[in-house]
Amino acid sequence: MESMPARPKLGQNFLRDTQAVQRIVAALGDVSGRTVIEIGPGRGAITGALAARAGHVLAIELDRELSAGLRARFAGGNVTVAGQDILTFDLASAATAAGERLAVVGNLPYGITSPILLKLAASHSALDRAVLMVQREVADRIVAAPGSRDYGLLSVTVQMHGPVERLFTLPPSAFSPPPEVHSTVFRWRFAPRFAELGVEEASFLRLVRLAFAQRRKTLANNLRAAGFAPGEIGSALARADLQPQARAEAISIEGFAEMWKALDAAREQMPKAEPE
């Protein structure tokens, strides 16, 4: 597997460290008897460490002769490769399949990184928990808190659906070839905080996208320019306990919560148009 050349175009920096390899399998528990989704396996090195210790490991990777290398050399055991995109492949079937929510790994590429997250988080129902690897500089926007400069929408949105923690980092020496930056592994639990913090999802989710449109503008402002009164957006930042000139990214989750129940209520009070 060794001989199969790297392809730095899709983002295919091959993790060679033994040691890291053992970590992250480690950091998803005990999934003796279960079913592990691995995105990107590449040539198989998390794959095999994977292999000795779950019930099934289900490896999606869209290379073809990577998918192919990988069928050869774990034929006959527990491995399953599929040779899909994983922003395409079914995961809420592979759960139903499987009779459980699943646990995922991988290393994921950079340049697709943001839209695999958030296939992931589409998919919380069918997902227990997830060891991921990714830019060091992506993971910092990941576990942010409100108030640093790396707080942001993907920050709120990871952790809307469950908590996130990161494990350790890895220098480019670690891969093969030598990526340019360094990576860092995370664990993702995913435990939606929609219910508990009375919200709906989508429209929450769309609240924030709005609330951090231009970072440099305040939060009233880019309200405004989405479309909400003042006298909304004023009751808004009120029942958030928010000063006016409050930007996104120093809010939390709970006080965007707060915003989106009070927005949400001024619309329903918004006198309905009589029909024609």
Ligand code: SAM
The other form holds:
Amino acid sequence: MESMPARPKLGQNFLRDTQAVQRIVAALGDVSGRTVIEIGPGRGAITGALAARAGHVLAIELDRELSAGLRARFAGGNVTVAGQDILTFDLASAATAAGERLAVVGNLPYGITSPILLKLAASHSALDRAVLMVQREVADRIVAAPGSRDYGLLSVTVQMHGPVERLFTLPPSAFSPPPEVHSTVFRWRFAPRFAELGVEEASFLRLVRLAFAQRRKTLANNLRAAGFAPGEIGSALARADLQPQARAEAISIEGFAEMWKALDAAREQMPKAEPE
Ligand code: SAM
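Output the form predicted in complex with this ligand next; the form predicted alone has already been displayed.
And the full complex, kicking off with our chain again.
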């Protein structure tokens, strides 16, 4: 596998820092007897250390040559290699087959980081925790707090699905070939907040997407552009204790939940159209 050229289109920057490998696997906590999904195992830098600790590793690798190499290397052990695209892989069925919520680990292909994170978020009921490596700037956005430059749609979406912690950052030299960016490992515990905050998942996330549609606009203008009436928006801002000029990047997750409830209530109170 070492001799195969890396495919940049598949985000192939292989981890060569063995200490970092140990730290990533340790960050998952106790996985003895458990099934762990590895996203993009590549040449197996993390897979071997993971297999030594976990009950079962389900390694999902899109590159056919790499998946064949991994199958040969881990034959007869506790590693199953699926030559599949993580974006279409059925995590819910894997959790059902394992009889438990899954742990996930991965040095992600950076070109599809957001789709992978959204897929994990959407599959939260199948997942327990994840330790993931992403581009440093993406990690900054994931863990950002309201009011910071990096706070946005990605922060709210990920944090609504459970708490995140930044763990450590690696320089390009930790990989072969070296990427152009630094990389950060973070941990994500899946504990969705929708029920606790009294909001419905799909429409809440839709509201947040609308709120961040254009960062230069105020929240009110973004909602107006999405078709909400000015009166509705005004009462929702007041209920969430927000100024009329508030911007989405200043609003906490709890603030968005108040907005969602107020907009929902306003919609309920609106006169229904007369039947024709
Ligand atoms: N885990 C290895 C390591 O740390 O050295 C490789 C990490 S490399 C950054 C990303 C890996 O994801 C590559 O092996 C690449 O082939 C694989 N990959 C890219 N797109 C994928 C996809 N859609 N589904 C599954 N694997 C993918």
